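Form predicted alone, single chain, as structure tokens, below.
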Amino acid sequence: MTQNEYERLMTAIMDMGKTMLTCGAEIYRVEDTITRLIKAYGGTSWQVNAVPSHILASATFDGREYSLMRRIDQSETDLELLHRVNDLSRRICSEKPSPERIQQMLEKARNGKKYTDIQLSLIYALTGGMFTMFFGGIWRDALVSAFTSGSLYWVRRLILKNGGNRVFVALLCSAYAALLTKLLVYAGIGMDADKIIIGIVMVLIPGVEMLNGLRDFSVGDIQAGLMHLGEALFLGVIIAAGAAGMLMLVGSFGV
């Protein structure tokens, strides 16, 4: 390979491990793809650290190093997309194509089949009654939250597509949700707005990135750990503060 060639092949691994950190993939699981496609291609003396808000790799090819960083601005738990990407990166190491072919590989993993939008919708209105459900909600509880939480993934994606961050996903969508739950409850359609409410919140969790972190103290990711779990953590205040606001907000009103 010519000097070019090894830079596209560096960032087309780069690109891989980015695909990977912001569709939920664990810390070590992106070291460790990155360095088998370094190894995969001849690369030595590799050095690969990936912590959730960014990533930085360097490996020397035909005794030159190159070195590449990727920064993590968005994260959207993908185990769909994560698991072809994971398979993409044996398929990789085994056929090692040209980079070119690489980016092209990776752009239809990332085009693949996914959830529709109504899909998506219904699964979080299952989820939603379910877990009301589990909590010792009614029938008629479970169906509020139900429509409460299939209407949240509109309101979710509409903050998104605005440019909303996390933070502002997990404040307005709380609060949104205990709003809409206050005001059925109140007209009658559902009984119990806190069982309701917790199993509407259930939805906004951030589970993934809280085993995650568990998982990265497992293999001694002290740094990546905590920054998982603390994510975790705070999106978690930032719910129940929402959600806590706003009880309070319609509570004034007599609501």
The other form holds:
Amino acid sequence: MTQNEYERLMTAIMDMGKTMLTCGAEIYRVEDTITRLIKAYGGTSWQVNAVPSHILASATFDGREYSLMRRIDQSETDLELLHRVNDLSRRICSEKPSPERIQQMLEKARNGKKYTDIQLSLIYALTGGMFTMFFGGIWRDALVSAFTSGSLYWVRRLILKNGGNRVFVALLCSAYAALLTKLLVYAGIGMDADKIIIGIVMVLIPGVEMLNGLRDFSVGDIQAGLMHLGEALFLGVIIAAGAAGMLMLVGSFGV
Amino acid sequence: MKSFVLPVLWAALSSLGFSMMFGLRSKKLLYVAIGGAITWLSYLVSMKIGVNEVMAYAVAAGLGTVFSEIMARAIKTPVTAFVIPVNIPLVPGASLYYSLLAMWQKDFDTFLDKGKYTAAVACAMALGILVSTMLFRLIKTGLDKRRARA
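What's the form predicted in complex with the partner chain like, now that we've got the form predicted alone?
Once more the chain from above appears, this time first in line as the rest of the complex follows.
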């Protein structure tokens, strides 16, 4: 390969790494995949460092060193895309396609089947309802929880579409959940507001960050673990703030 | 034993829903639901046979991770896709929320109480995940070495 091709190869490899990290892969998996790809294409030495906010990598091909970095500015956890990119990296290591081909394959993986908005809102409803049952609610509580979680998806989508970030989404969504739950309980549909809200909170809670953080610690990526757990903790603080504020507000009206 | 059926079912469906929220599809969903059931069942059984609550979380997270590692290898998918939804019933989201809610309500006793519990559960889960992940890594490295020698 020429120097130019090696440059494009590194770009493609880094784009794969970025996609994996964005959709929820652990740090060691991203570093491992980038290393394996560099090795597969005949890199003679490599340095790879990933943390939740960026990836740095440099590799030597034909006696020349190529260094690239990627900033990870937003994470949109997608376990199915992660599965596809993982398959892709295995295929690339054995088939060694050209850099352009890698980009095409990656693009195809990104454009794979996704749940539609309506399906997702039903999934949110199912999850919220089931968590309420899990925490000991009765079926009427689950119904309220399912309705609130389902509509929550649309609220979340609206905020994200208008440029709100995850923290703001957490604040407004938990306030919305507390308000709707309190009203539905007041109207006599739900019984136990506490069990309903906790079910919905489990939908909002950054469970992926929390578990990834614990897994990072387990394999020795302390820096990444701290970043993940810190993010989870702060989002938790904000979710609680939204709910607490709304509960106080509706409480002052006697609901 | 009969009292275990419903909670385990709700845990399985919660895991299923959670994995779908993050886009998971196809037959993987079935395994995620089974994994969620195994995780919560191991927690309930551990408690029943007298393991303390914190250690029960470690045992459950460990067994859930073992299941995830096995299934991930069996159907060639990243362990992450299983380990996150399978362990989600254990995540101390409820106590974290109650703790922080109490903080905003200036109820510092509850804040500390629930906070301590949350931290303990998180540590227990880290232990469980650590032990099973490392066990699998040791087995894998051992097998690879044996294969390389043969």
